[in-house]
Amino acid sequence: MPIAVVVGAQWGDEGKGKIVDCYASQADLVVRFNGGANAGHTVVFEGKKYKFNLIPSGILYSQKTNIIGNGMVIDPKKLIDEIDGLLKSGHTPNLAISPRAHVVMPYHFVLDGAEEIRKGGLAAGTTKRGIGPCYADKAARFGIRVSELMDAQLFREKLHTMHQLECRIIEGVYGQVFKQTEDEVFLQYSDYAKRLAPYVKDTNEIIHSAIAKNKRILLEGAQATMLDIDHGMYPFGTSSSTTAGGACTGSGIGPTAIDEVVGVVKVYTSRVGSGPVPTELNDSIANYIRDKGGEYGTTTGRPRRIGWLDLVTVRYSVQVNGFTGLAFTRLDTLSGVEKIKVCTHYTLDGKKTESMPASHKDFERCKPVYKEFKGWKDVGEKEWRAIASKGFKALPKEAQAYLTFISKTVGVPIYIVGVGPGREDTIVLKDVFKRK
């Protein structure tokens, strides 16, 4: 029963969608296990870009079952928009929604913005998509599940409790007014329920039936390790479990069933949101990488912060996820940079450290120590694609040396190298679904 997990090894935006799309060609099921519409995955198919926030990145393979797992929080309006977009482009979504996933309600959007303002310097720089407040209600045990949204009477009962409580918090704590009545919310979300009902299925049975039949399953993560609610740089992260452990809880698959954990590593650092980034650059090199790589948020459009690759972060991700392989992305974006640096360790209060601090205040004081590499020339889109067809040894020698150093330093082999946005721009060294 080959089951593989794909998670981000850094701060998000590593290009997980491309890696999932690549491996999805061999998978039978693709399961998204965490997050919500705060995630943005871009997939290039036949020269066209598709941007997804909620739908799994394997959706363009019509014969594959794509599952929105129980660990996700769903903005129903956004999900319907994505489904409609696929239908208009000629794709019929083979989609199943877990009835155990939670629903983002209109109160959550208001609370998200209000809470960020109140947090001041500790604000995470959220997407204002209601994710944190929805997960908070889930943990407090008065959130609304998809299964409850589908039951009009039960939904009405749960909504009544939520409406009263959330309105008091919005007005009493944050001094704002929630503009919709309870009846308006009920009617609006009842319409969403009708649209989504055909897709709501017993995903637990679908998944475990597939496992029993030795089907190939790909688990897709959103955000990345350093944004994890437990293991990330708290509080500058997200509200879900973004690591390989979250793949188990967010899909309902036990850890003993998982065979491969692939960590996606962008060959430099990028970050959207607040919080310290030790290797961050604020110079012409950062501008060059940002513009060349189109480093603007899929969800928000915000320009991403850019820095050199940080191996302390990657090594930490190896530890908490148990990576069996690395998938490198954006190698072509670094081409044309004369000298490339990689952070091998930090100094903290004058002492060398290779460990990730738990405190964001300590992390803020970490100073990166770099190893320098010779860069490689930009050979152009067509030549990069030709290189991809020939394999790893066709890469520029300088690029090979750079990637090999990273792999050896963190002790994890290379599974994939991406040299462009499309499926054809990918060097696959290890097929995670190939039976041993």
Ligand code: GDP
Contents of the next structure:
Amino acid sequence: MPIAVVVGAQWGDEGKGKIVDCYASQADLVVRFNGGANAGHTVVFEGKKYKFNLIPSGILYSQKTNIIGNGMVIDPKKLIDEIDGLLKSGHTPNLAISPRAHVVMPYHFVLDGAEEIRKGGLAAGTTKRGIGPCYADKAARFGIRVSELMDAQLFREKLHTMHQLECRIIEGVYGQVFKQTEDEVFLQYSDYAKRLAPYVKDTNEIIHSAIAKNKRILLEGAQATMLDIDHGMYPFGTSSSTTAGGACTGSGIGPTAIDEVVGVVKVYTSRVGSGPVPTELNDSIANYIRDKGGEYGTTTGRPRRIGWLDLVTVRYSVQVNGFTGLAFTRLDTLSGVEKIKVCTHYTLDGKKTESMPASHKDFERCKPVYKEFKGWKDVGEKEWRAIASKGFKALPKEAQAYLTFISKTVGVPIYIVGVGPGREDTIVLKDVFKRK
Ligand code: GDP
Ligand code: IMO
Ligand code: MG
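With the form predicted alone in hand, show me what the form predicted together with this ligand looks like.
Zooming out: every chain and molecule, the one shown earlier first.
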């Protein structure tokens, strides 16, 4: 039963899209299991950059079914735009949407903005895609599922209740006005329902008949461990289960069926949004990495905060996800930095700690302790690609030492090393779908 999960080990944007695209070449099914249009996953194929918010990153392989899993929250307009974008560029999406996924409604966007303002210093700096309010409705059992959107009468009934309720909250609690009438929302979303209906399928049957036939399934996570609703640095994360456990609940695949869990690790830290990041840099090295790597949010365009790699975070990620392998990205971006630091532990109130604190207040007070590594030279895009074709041993010796140290420290083998954004810029040391 070859089933593999890909999740982010840090604060998001590690390069999950690229890793999924890489492994998807050997997969039969790709399932995105969490999040919504807050995600931005980049895949570079034949020199062209594709950015996916909701559609799984295996979509460019037309023979492979890509599933929007039950754990996701779908902004239907965004999804239709993504489908149309693919059709325009000559790709017919082989897509199936879970009828159990939830629908992001227009009032969720208004609430997302209003709640952020009310939270003040505890705001996460959300993507304003309605994610938190949609998952909140799901948990409160007020949510609207895709199956309900597809049933006009049921949708109308639920919308009637929700429209009244949300209007009162938006007005009464937040002093704002929700401008769309119930009829307007109904008509708009009924149109979306018609467009999406052909893609809504019994994804549970698709997944489990594939498992019965021993097909290969790749589960794609969005966001990352430090943003997880349970394990992340609450309240500065997102509202879904971004970790490997979320792959099970968000797809309907039991944990016993999963063979591999790959943690994607960017070889430095980046963060978009607010909250403490102990290894954050505000100096010329951060600017160098941000400019060189184009470190600006895929979804919102915000400049990403940059810092040294934090092994306390990666080790914690290994614990809560049970990684079987690590996929490193952006070795090329870090090249040219003369001395590279990696945080091996923190001190908290003068005491050494290797554990992740539960409280963001404690996390704020954690001071990183670093080990220094000699950097490696930038060899340019072409040469990085040539190195990728030769394999791990062709990497600069200093880079090999850096990656080996990380892998040994956290006790997880290296599966992939990325030295550029394309499939060809990737060294695959272990193919997760090869039988043991
Ligand atoms: P995701 O959200 O985890 O899928 O990551 P994003 O797509 O938001 O951000 C990752 C960015 O890094 C994208 O622009 C990728 O094309 C790029 N990328 C991924 N791996 C590498 C790599 O090894 N080297 C370089 N230079 N870019 C990479
Ligand atoms: P991918 O899948 C990086 C961050 C936001 C904010 C917090 C909550 O591309 O790695 P939300 O809109 O989810 O309520 O925002 O989480 N965030 C991400 N940061 N990459 C992402 O996705 C993110 N999705 C959400 O910046 O701090
Ligand atoms: Mg991203």
